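Shown here is one chain on its own, the form predicted on its own, set out as structure tokens.
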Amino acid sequence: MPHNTPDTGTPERIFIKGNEAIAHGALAAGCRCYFGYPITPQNDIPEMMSFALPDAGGEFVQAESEVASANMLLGAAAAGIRALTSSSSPGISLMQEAISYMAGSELPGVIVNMNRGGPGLGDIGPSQGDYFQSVKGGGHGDYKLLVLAPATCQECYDMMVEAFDLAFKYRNPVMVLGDAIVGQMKEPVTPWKPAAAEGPGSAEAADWRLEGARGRKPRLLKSLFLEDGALAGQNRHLQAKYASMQAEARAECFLTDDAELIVVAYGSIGRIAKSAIRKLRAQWRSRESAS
């Protein structure tokens, strides 16, 4: 059973692609407004908020680009809102210059990218080619994103409800980076919901949120620092931030105990990672049985 599940006797299970999975984990973590543009492999997503988003008491809008989509995902996380858009490697390129103003502005948002070939529009086929883009910061600037990474269909929906809960502890923006074949998979997945799933107004943002300066001085969200020595000290404290988040780094260890070889992967390539590691030890152990 996933973390924080309550104890509620035997749980439902449900048979679903990790498209569905990252939308149903979206909505558990109490997301209530998504913002996307279609694109293959990752069209599911959009698919299930557009109708099941209405029904939570939230909001969905097919914006007119990609472009358009991430700066909605901006205004929304100004607003304190859980937001959520979704995309695929090129669509996740044409991004880049909103995520790094939410970085930038100091903006909690979570952004799916379901890896596709490339460079240029490649294909449609599983490809991890926008790693680096995602771990080093995609857009200009020196910023950081913290980035998940499921290889299951219940990790797709684990870590949207986790991924929600980083982007507003530490007001940045998280990706969780899949790719085709972990997107359009079925698996089995039991849903659960957080404790406490914070909606629009929630009191997490409450400090900062831009709702209208009613009985208070007036709030700024920015990213453009001109005055003398502002943006140093900007980027100080943002550098001061992302060595906090390295705390959040964590890794799954399969038969590391005894390896004098360890493989490193994510996603779908972890998995077949793993299955060769077993296939190699099991030729070890036989050669070392007849010798």
Given for the second form:
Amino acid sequence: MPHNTPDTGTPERIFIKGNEAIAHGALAAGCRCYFGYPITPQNDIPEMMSFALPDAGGEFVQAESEVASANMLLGAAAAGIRALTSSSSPGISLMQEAISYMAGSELPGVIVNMNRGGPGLGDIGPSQGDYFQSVKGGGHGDYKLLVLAPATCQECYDMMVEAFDLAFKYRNPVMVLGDAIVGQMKEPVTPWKPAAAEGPGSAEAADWRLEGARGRKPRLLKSLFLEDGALAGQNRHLQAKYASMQAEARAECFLTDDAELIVVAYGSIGRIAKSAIRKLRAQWRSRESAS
Amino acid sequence: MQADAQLALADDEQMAFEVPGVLVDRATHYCPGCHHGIAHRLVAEVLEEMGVVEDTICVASIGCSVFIYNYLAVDSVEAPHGRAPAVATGVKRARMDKIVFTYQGDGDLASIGLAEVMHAANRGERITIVFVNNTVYGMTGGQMAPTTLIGQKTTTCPGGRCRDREGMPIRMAEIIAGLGGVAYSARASLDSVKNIRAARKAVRKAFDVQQQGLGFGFVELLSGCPTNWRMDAVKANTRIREEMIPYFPLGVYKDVTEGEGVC
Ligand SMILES: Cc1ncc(C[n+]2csc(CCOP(=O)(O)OP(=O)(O)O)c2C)c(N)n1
Ligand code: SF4
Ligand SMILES: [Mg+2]
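Mind pulling up the form predicted in complex with the partner chain next to the form predicted on its own we just looked at?
Below is the entire complex, every chain and molecule, led by the chain shown above.
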């Protein structure tokens, strides 16, 4: 089997890029629609999805812009299916309006940002400059995303599965935040098939998705709340949800038990920090034994 | 009882049409003489006639008609300003078995959302777009729209739209007809009973081509905004006839069921 053909059933290890692992993970998680616009350093994701998703019975659309791709994501989410868009920093800026609407309308979807340097056109190298945009909301209004930050290609795969589960659990957009290193490096990945890979018609969105009001009252997914006090109520509800999402916060602790100084980092920089700590500890140990 | 008796038809009265069941019976927020209500009714009649009410998903846009979901009892999602064709693309790609339509004003569709509508049309998305052209931004208080006529005064072109400064009004039905995946594109008007009847046929056709999987269906409806035109409803209808229709000719610009259509 060529290494870039997604076969999410095989337990064997495959040697792939982080971007490819993102696509493999999304397919394993039951992603049925992908919408995107080309931008470096994440083009392997749409390229793989363009042939793999139709094979898996899904839909791939190369959108006219990131503005459109994020709004297509919103539409597919309203229909209650697992859908994905991916981009890199300048494109993520263009998606913020739709992401804000998705948060306000409580629509689940996954957005991958392979962070590149900025501001402006910046460069195409790795950067973590979109950290605040990612974790504080990013668009207008008071909202939050769940943000997962893979550091390895295996985590790219695993976190895509988790991202879809969390998006539907909380009915909220989820961002997977990598960077040009995470997306472009190659590592062995062990694909696995999640137990409940959901598709259209699945139970996870049955009580809110739009599918035509057959034998029930019409449903409405919106973020406009004009009636007296309605928006305040909606925002209180959202804030309570964001507080409950806090339970998902997690971190890997590395040699922290006896630490006097703790370095906090995520993604590719987290791996670099680990190496630095290992080296520093070794230096200190050799200095102590010398003195 | 007494109200029922008052509502009953007198001997010399005739019921002109039945109100479609999918139209919600409630007070309207639209201004007197506004044509959004008529456009809603035409959509409601067509959905009922086709028997697809329970399989339809409406994508609402931003403008006076953002509240369309208060009047049409179908599943609905609200799109950001101008993005309804992209949202509808997402809904339809997720559920190819459903009828999906957007309902958009001229500011929404022909200005901020021009890229989305043109690309959805060009891809031949199996969706229907009902485009209400009233030559102004109604909801925000009557500013200039891309469809504002030359010489027309609005709050942001108080001296009247000038070609050299603001460009020419955009003719959407013609532009859409020229794009790849379009199965039907037509312009109709809501100014008179005769034209409303023709508009209903055009709306039906724009949904038919979607249902038959032929491609993108587009119908532009010339509509009155008496409030922002600073006119009464009758004068607004006259303005549509005398000023709008000459610049925005009514007709079918593309119909793949009839060859390439007339123009
Ligand atoms: C991004 C964004 N910009 C501006 C607005 C403000 N806005 C609301 S409705 C509207 C214009 C609506 O005009 P049109 O589409 O012609 O609809 P009408 O009210 O005339 O039916 C504008 C500019 C907005 N809601 N979002
Ligand atoms: S402002 Fe114009 S478009 Fe809006 S409801 Fe009033 S008449 Fe209709
Ligand atoms: Mg308008």
